[in-house]
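Only one chain is given next, in structure tokens, and it is the form predicted on its own.
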Amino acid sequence: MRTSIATVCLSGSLTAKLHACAEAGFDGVEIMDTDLLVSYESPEEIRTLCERLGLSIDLFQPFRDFEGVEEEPLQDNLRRAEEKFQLMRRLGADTVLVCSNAGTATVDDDARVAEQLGRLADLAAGYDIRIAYEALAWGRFVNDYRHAWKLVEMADRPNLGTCLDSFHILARGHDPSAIEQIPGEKIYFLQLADAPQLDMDVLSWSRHHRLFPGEGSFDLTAFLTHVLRAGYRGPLSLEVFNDTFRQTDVVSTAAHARRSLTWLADRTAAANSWETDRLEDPQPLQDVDFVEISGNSLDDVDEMLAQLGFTFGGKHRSKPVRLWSLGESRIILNEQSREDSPRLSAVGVRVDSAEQAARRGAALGAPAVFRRTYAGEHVLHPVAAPDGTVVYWNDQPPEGTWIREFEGGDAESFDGSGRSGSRAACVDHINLSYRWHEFEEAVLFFHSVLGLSSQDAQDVPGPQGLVRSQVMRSTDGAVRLPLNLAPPTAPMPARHVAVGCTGIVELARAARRRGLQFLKVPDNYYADLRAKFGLQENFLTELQELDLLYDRSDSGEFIHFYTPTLGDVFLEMVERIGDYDGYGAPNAPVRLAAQRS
């Protein structure tokens, strides 16, 4: 698999973009005309830099508004084209993208358009340049890839082919299966982009909301299958217009982009039982092994866990690390940190093969994290998510491995098996918050590296605007990671661990007796509960006295409460009754407002 990326996907100068593309492992680039226009380096210098970096210049783009015009403007368009062909010779590019005319076309006549494309191709032939003709989704007369291919066939020139762009095809709902009727050698170039499903004009959708593969709603696996079955053998290239990506760090965005192509190639090969471009299969996640909270002083977190009924599992024998447990939920407090405030820093998950999971992560560009391990200590396999959160894979029962490294715990209620208190308790879900420029990359990371699937995003009203929430989860729901994106001007929401349990009312009363004050819920909330659900008065009073929140669906009920926020982290205790499968989303505005006050 050869990979390429359009320089328009990235921020910064053209030279910075080229360095980042090479560092990320791309084989080639599409150079955007505007990027070259604003560069102080000459075309020859850019060509030399690409050669030194090992990057091929796969496409020069775009050449716009050429065909479908009268003779006088056509002559001027041919003059413009010849200037670009001369520039391409200096640059060392041999293929140019010609977009269907969206601005100046006045002639809706296939025969005349094909004749004009033929004249353009004849002019390009004198410079050994190929023309890749593409149907823009908003082209005035040509906006369907099948129409563009028909015109290429009619023009019948050896250096005239077509360019296929997944956005232009899938955004208009066109059936991509007809791609297989195009000879592979006449598909000169392939551009890939994902996108969310949005109800808006296709031009704005394209210019601002494209995503890298694996982050949106398009079925790019099926799309790429059709292209490869047609016989296309060129590079898989990304052309993603997105306001966020063009403002983020160029190196991390290039790595993010490269990961998306690796993931897509693997998904496509797996779907077709092909041997090439395969990664090791993602390891099914069995459950959450542990959650880690870091900070240079975590005494307040110790106290809060004790008040909630967690059992102290001891101190690590070689590190300033402590273990707390409630049922199958395990929280590690790690004071090997320079951070003043507590933060949720790592998640451990159990799989069948930790080494295989780590190899897949490495192949997808997830950086390995050094973990100091002494003789006799269990070896975990950590990698870093894009924001620095560490993911640990473990393929052994915790009670027989890393838990035995903790000493001095409560021997009566914690026997080293990892089970204490209520056996039903477990980590229900882990809410992770991201800044505006990290969110899409996090979705792709958990999708590709951990094999989690994404549910439809929801917008939750907060005190400073809508908070976008998208749940990533394993097939069986054993691992659930709601990802939260706050409005750009709002503070990043604190992260939290939700611990599932039974008997939450009794647990809440016991925590209150131990001195824990929960997040205060306004009385107006309970008046609304009465109106919404018609709850029995004694039950409603009990909820209100304990600051418990409640939700109900057709399949069950959900009761939960929140602890105060310590630094950048808090805990949520939840009880699912029946088959309730949500997260109490109607209560999220109450929680966000209470935390803000």
Ligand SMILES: O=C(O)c1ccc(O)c(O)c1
The other form holds:
Amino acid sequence: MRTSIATVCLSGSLTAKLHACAEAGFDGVEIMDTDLLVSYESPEEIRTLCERLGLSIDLFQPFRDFEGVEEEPLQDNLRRAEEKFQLMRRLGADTVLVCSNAGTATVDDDARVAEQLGRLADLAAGYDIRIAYEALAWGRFVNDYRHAWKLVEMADRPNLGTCLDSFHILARGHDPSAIEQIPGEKIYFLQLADAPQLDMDVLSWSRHHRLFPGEGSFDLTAFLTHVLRAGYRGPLSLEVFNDTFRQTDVVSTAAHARRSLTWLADRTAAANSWETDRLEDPQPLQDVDFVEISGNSLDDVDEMLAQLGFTFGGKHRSKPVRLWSLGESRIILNEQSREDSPRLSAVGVRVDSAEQAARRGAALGAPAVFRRTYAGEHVLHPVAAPDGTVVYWNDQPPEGTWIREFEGGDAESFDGSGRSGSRAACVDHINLSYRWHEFEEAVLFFHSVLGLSSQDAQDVPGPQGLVRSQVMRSTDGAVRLPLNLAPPTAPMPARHVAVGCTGIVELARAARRRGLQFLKVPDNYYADLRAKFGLQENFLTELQELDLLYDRSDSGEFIHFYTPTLGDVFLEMVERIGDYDGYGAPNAPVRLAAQRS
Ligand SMILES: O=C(O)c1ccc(O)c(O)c1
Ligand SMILES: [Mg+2]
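I've shown you the form predicted on its own. Could you give me the structure of the form predicted together with the named molecule?
Time for the whole complex; same chain goes first.
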């Protein structure tokens, strides 16, 4: 697989972009005219730099609005084109992108448009240039790839082909299967972009909200399958217009972009049982092994866990690390940390093969994390998520491995198996928050490295604007990670672990007796609950006395409460009744506001 990327995806000067593309391992680039015209380097200097960096210039995009015009403007368009062909000769680029006319077209006549494209191709032939004609989703008369291909076929020139762009095809809901009817050698170029499903005008959607493959909701695996079945063998090129990516660090965004193509090629090969470009398959996730909270003094967290009814599982025999558990939920407190305040620092998941999972992570560029282990200790293979949260894979039952390294736990109720108490508790979900420039990369990481799939994002009103919440989960829901994105200037929301339990009302009452203060819920909330659900008065009073929150769906009920925030982390206890499958989203504004006051 050859890979390429449009320079418009990235931030900075053209030379900085080219260096970053080479460093990320791309084979080539698409250069947009604007990137060149704002550069002080001559076309020859850019050509030499690309050669030195091992990058080919796979596509150049120098003008718009060529075809579908009357003869007089066409003459001027041909003149413009010839100047750009001369420039391409200096640049060493041999394929030019011509987008369907979105601005000046007045002629809706396929025969005349095909004839005009033919004249352009004949002019380009004198410069050994190929024309790749692309249907923009908002083209005036040509906005469907099948129409663009028909015009190319009608013009019938040896140096005229088409450029397919997944965004224009999938955003319009056009069936991509007809791609297989285009001869592969006539598909001159392939541009790939994912996008979230948005209900907005397609031009703004395209210019601001495209995403790298694996981060949105387009079925790019099926799309690429059609293109490869057609016989296309050119580069997979990313053309992702996105305001965030054009502001983030160019080197890390280029690496992030490159990983999205590794993921897409792997999943497409896997879906078709092709041998090439395959990685190890993602390991199905069984459940959450543990969650780790770090900080250099975690006494407050110990106290809070004891108040919640967690059992002390012992101290690690060689490190300042402690274990607490409630049922199957295990929380590790790690004081080997330079950070003052507690933060959620690691998540362990259980899989069939930790080594295979680690190999897939490495192939997708997830940085390996070194954690000191001593003789006889279970060796894990952690990697870092984009925000630094460490992810561990474990393929052994916890009682057979790392649990044994903890000594001096509460033997009465802690049976050494990692389980404690009789409550059927487990980690229900882990809520992670991201800064504006980390979010998409985190989605790609959890999707590609851990094999989690995205559910539809929701916007939750917070005190400083909408917080985007997107749940990533394993197929059976055993591992669920709601990811939160705060508005750019708002403080980062704290992260939290939600522990599922039964008998939450008694659990809350016992925690109160042990002195735990919950996050205070306003009385107005309970008046609203009464109006919304018509709850029994004594149940409502019980909820209110204990600061419990409540939600109900067609499939069940949800009762939950939050602890105060310690440093950057807090806990939530949740009880799911029936088949309730959400996260209490209607209550999130209450939590976000309470945490700010
Ligand atoms: O938004 C645009 O103008 C634009 C330009 C070139 C492309 O290949 C494209 O997909 C969109
Ligand atoms: Mg395009």
